[in-house]
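One chain is shown next in structure tokens, namely the form predicted on its own.
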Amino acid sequence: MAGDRKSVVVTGGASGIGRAAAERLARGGWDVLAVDLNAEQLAWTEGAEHVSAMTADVSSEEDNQRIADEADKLFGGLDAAIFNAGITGGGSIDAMPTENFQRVFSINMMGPVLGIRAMLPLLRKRENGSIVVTSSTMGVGGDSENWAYGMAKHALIGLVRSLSRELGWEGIRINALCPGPTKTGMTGNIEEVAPAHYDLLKRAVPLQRWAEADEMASVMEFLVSPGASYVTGHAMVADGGTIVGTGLLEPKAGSQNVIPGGINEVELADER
């Protein structure tokens, strides 16, 4: 690691908040290794300054194990990991296939205990290590036909409460991110092939908008960064307001929609 550079693994870091998260933290003085099973969509970080990157399968125990080897060849610990990778996957209770669950829970759920297994010898190799996990909304709450990303991201949640104290007496916080309705790659172009339910979900949003990726990735950067030294063990929900609702009405509705200045003024990532 050079200098006073920090150092961070990324997972699913080819696209949507994971790119966003390492291209913020790589601005602001971090050496990011950037993770995803997506190699052809890592091909951004290419010539990107302070960002190395890899192909991994977030779900296997030995590829986690060599996410840990790449970070400890090139940085010699680390001082924060970021547990992003994610996959939807929907279908009532009764009829979704048994492997199609196991593979939203392999990845949602077991992907950051296994990464976590794997990455805590090089944060106990620093002072004060962070880790983030990518939960959800679904974390906090539920909703039809999306109980097995549900289920695995209400785990997370518990994961990082259970860690919190197991974890804490070593000077090694955890947090998750619980984002609302993020344009992202795994929403894909969502506001044209079912531009109905993308307007429903952005009437439901008190800022009436949906996030931008970057809005998640500087929740991210304050979890890991010196601010949040006091902080640990928390669901942090970024949803525009979305849950302190009753459900039974609308938020009020207008067109004031604009994101804030402090985000503006920041080039966005490409979203793919």
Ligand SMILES: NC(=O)c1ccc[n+]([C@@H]2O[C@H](COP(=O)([O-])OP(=O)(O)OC[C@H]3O[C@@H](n4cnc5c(N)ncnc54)[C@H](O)[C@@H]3O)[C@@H](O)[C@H]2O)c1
Given for the second form:
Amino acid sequence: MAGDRKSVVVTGGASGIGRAAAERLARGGWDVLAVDLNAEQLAWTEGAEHVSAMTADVSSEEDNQRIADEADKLFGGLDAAIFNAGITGGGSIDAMPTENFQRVFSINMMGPVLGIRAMLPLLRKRENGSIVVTSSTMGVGGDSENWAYGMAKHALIGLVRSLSRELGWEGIRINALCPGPTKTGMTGNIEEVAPAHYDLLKRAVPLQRWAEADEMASVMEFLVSPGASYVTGHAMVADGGTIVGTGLLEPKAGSQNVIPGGINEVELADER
Ligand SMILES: NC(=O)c1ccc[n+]([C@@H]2O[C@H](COP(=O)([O-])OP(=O)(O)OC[C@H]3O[C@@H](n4cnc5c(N)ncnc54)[C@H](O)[C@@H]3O)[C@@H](O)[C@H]2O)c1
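Now show me the form predicted in complex with this ligand; what you just gave was the form predicted on its own.
Up next: the whole complex, starting with the chain shown before.
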């Protein structure tokens, strides 16, 4: 390990949340290995201080071993591993082609499983290793024609809860981050190509906006930091308040104010 710097692998590090995490951690005292399938988009790492990069497919067992070998060569162990690479994949239960949902499962669900297995020996070389996997609000709720993605993201929370118990005795923590709608490569130029959908999602968020990728990266930074030393097995939702609602009403449409006979704001104001 170079000086006091800690070391971390970030998958999906070419774009969006993974890139933001790699940049933030490199600024914050970490040596980062950014991993992605997309070699072109990894170009941002060229000349970036404290960031190395490699191309790999997280759904491949062999590639995960290559990632571990590279991290071992660079850092001689790992203090943290962030399994964040993912793809979207919508489609109805009737029509979604089998190969499509199997691809969603192999990248979004099996990617972190294979990654954790490959990276564990490196995490065990350090004290207080920690793991973060990127789930989603789709890992705690459901949505129409998004069952495969949602199923994979739910599975990650199951993985985190089970492994927190399996690895806790070794001092290794594992948590999930569940982002809400975040502006990244995945959501691309949705604002231009599907403005109605973009607005609909925005209106469902009490904070009334999409998140920036760095707002997710900052939660990841916390989860791998000593500040989260007693946090494990947790699915941390960062969604601007979306999932705590029923989804039936817009954030400011107070249901109690429209129910006849209920005590409402007007009556309370009259009493005062
Ligand atoms: N953007 C959102 O609104 C949102 C919301 C909830 C969860 N997420 C999750 O956040 C994570 C990051 O996504 P993002 O929004 O930053 O999207 P993104 O497309 O900007 O980044 C994902 C990265 O993963 C890489 N990747 C895809 N398949 C890979 C593979 N097989 N091997 C290696 N790399 C691969 C892509 O090349 C890309 O660089 C994903 O797991 C996604 O499901 C995103």
